[in-house]
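Single chain ahead, written as structure tokens, the form predicted on its own.
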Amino acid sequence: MDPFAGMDDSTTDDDNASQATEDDPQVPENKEPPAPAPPQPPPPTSSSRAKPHYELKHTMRGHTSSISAVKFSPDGTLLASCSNDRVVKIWSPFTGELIRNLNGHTKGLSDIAWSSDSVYLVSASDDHTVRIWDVDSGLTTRVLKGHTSYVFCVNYNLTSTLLVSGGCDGDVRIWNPQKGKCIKTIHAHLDYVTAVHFNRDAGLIVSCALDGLIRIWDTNSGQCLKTLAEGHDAICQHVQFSPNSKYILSTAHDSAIRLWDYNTSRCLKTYTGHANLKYCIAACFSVTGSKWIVSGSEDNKVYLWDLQSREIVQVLEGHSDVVVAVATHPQQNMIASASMESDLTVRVWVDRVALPQ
């Protein structure tokens, strides 16, 4: 039975969960109020939310395969992007210059993430491993092996005491990245792995594959505490927690993004608009000012919707290929994109209210 049947969004949006994303998420580092802060007024607009007018500020080439994933540093200084070209490229957002290549990998990667203190960062290959970088020296530091297929994501934990990587083979690995051990391997998934994403304090790991399942799972003892079903037509194939880890973001092949309270199951929110059917394409949160989410889309374009109202407040336009990838400025109105083949660019995005006049 299709879990979405006689779902529709006046059913999602009451009162108690308007509330409760109105509140949220609100990023761990920010303390601000939801509102912008000062000396950032709001632009001149028709509705009662200031809209977003972010314009392109940089375009970085320089990867010669499809590029899989960008991210910025938690400290905000570099941005690095990965591709099936086997390099990841360290830029900086503020000037679109290549900083340095990190080489080693023997075949395309998937998937990057950055330590907390934003001085290592670690790669998701098809060539079995999960390497940790160290940035500023260019050197891999630890090449952890236990994978027995693609490696396609990886994510610290907030503290960077903790890595997760999920593969092809189904799994879901936890690795100690001090030691380069792995210290629990679940069999997550009958399918490839598409996300792993740990909640704030790292108790709590969330998993999707393209067997259309997310899961919860608990940290320390790898047992699954709760099962999402997207449906047959909605293959789940991105996912994370909020920056307050309440809900649950998730991309699906049904071209919907869905914010979820995963402690009762319930979808609170669905964003459409957008074209996402073929690839896995991520989304994410933006709340360094207003809230948004941002979602690549095969259609060649970034797209903004308010987190509360779903309303589409941006369409970015200038990539020549599909958006796979998409990352937002840990504390500045910035945006990172990426593109595929006939595209091959990074690209970053900065809301014209943020800059000096």
Contents of the next structure:
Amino acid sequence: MDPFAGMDDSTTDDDNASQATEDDPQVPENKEPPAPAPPQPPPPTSSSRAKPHYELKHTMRGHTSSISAVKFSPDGTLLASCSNDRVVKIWSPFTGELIRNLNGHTKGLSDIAWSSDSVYLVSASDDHTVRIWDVDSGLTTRVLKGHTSYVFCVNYNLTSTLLVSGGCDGDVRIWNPQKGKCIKTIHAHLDYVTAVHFNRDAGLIVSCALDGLIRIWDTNSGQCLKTLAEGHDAICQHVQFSPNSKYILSTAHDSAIRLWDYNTSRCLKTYTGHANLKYCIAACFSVTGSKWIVSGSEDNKVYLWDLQSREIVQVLEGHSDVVVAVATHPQQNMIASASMESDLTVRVWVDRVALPQ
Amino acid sequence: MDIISDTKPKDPFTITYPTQVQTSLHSQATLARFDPSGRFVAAGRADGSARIWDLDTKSTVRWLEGHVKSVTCVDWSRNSTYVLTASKDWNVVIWDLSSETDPPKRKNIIRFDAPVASASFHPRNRHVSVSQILLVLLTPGDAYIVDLRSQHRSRVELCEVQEESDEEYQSHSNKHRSISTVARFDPSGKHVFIGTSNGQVLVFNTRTKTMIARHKITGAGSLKSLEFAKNGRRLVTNSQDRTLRQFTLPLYAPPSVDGIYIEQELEPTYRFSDPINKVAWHGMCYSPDGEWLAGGAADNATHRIYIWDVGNDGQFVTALDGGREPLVHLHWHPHKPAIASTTNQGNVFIWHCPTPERWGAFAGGFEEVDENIEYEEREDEFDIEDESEIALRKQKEEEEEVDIHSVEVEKRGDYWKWNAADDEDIAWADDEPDDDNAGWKLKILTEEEEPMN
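Let's compare: the form predicted on its own is above, so bring in the form predicted together with its partner chain.
Expanding to the full complex; the earlier chain stays at the top.
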């Protein structure tokens, strides 16, 4: 997600409007009473659980404007980052080298996603298009047009036969990436759709928007199956299914990350301690070693929580601005994080225990 | 999809058969089968080709071009890596979908000396991912078990035992030798069932290729097709007399060395027929749970699928109307209330069970009710509670462990209870597995780039 969507290009009314909505730190006025404060993390107990020992391995510089997303390729060999500077950069996560730039979008980028075979990368841009790239050649293979406003988020299904994207027009679109055609448009939300994600069998899509709602959709019919409303001051910023698709993980503007059982609409876990009041910050699961929840924070740090106990197990310091994007390596204990305007670095962190001795 | 069953009020009368056509796939097909995952449909065509449809995108992902005469049968390996096509051009081709080409590479081409009426993979083979034991029926009525494994390489014809000593059967077999009209593995793969032109079902042991039972079905006439419920104990037959019969099968003993077989007449538990039009049937299929039976009517003016509730006294439930293109073939989805039915115009209808739009789903925390209900306030509903207590309770609740990672192994195909340890038949079938691995993904082949504007 690009927290500064359209900011460097603020000549049109549209752009200004977007900035006002998106970067407004004030929560929309609400007559309802505020939701109870998220429970404080339990006092750190002398837990017998293993703790992570991540250390900074590489700092990659090159982006010239706020970075909005980082993603490891599913085969683990590449790291992609995208930025408001209109460029997707492909890095080696092991050496920190820049491998390739993907140029073509005419406005800033908000999100990227890899196909499951690590051959293609898809990017969502403020120029209203979604592009599919052949990463090896660096060429655009498809330009998906249809969104009537900025495209904010994008994802493949597990077999990479479908794409889903969400835009600032409130629409969720399902695409056939092979043909480059839009299969379905769902008028999903009344505000910016900030995240979309398929479940394992692609039968369901979860979306969230700045209207504060998390919705679950049937991919085939486009029907809304359920709406989860967060607490009133908790505008949801990002959602995704857990690796087994039984739960969803959401981040919200009350500085809390929540794990939901969407069948019962129950919040199972709340992770707090970081700062997230203003920007679209994504969280992710780390499942390669012990199970962690990883998220960026507005205090320029990366936080790791224990999935079960909800304790903060490690804080990674190094960035000099808000950390908006994090990603975990699919096979190794490796984390990538990226930061905004005054920092502009992508950092790769590796668990010391996992390092070759 | 748990979410649907969970958000709906629990309804004991929940319909579990499809009711509406969701999509029509224009395939020029004569038959269509779902793969075991339910993601793909293989559609065989009269021109000798077959198309693989991806149901996520409703688009063709592979063309299987190789036969020169019409495709008579298609089958999938357990994890969908291999597709088998049988054709009137005397060949059976096994296609390897994991190859990154279109048409895919041919893993095997098996040539016969007559048109092939049907062919199928061994089901146990599917279970442990081996696609190398095939049952093949040729048009003249010869059934073969073809074993492609290097240690077992063979092609054995399944022959009915003619008992010379038995006078009755001597006179019977003298009248006319029966011809095999349909051949199927049972879901365990231990047995092969062969239907004959004189209304008999012959049962063979797959490993020894010996006949272990002969069942006479009175009044049936020539058998047209056989289908099994997934548990393998129920058999439904389609025959010349336009009646579908369901049988409960006996338990077959392992084949004896002296070649003794059971001679037994089977009594149907149910008979299904159309009492008014008395139409014939082009095919039938059980639902995955075996609770429903779908029959495709051979009506030459309409596309009709009859549904019977076999879990509930075999009552007739409904006739699905698919319009004016007559039905030629049908197949039930491996785990959903969905059917693929092929029309004589070559379209493949995908039937589904639509869920009604629930507007309550758009509002978080609201529940839709069908009629007014008197709301009963809970005793403590509006009690004022200390916030810290609520927070404490919430914290307690959050102590519960969650599992975000492990995926429940799908239960599909596991209806049959396997006990390989002490079973010679299964040990035999498990020998030499191939590389039809679970978790395999079909490579996406991007078409030639369209000019970009």
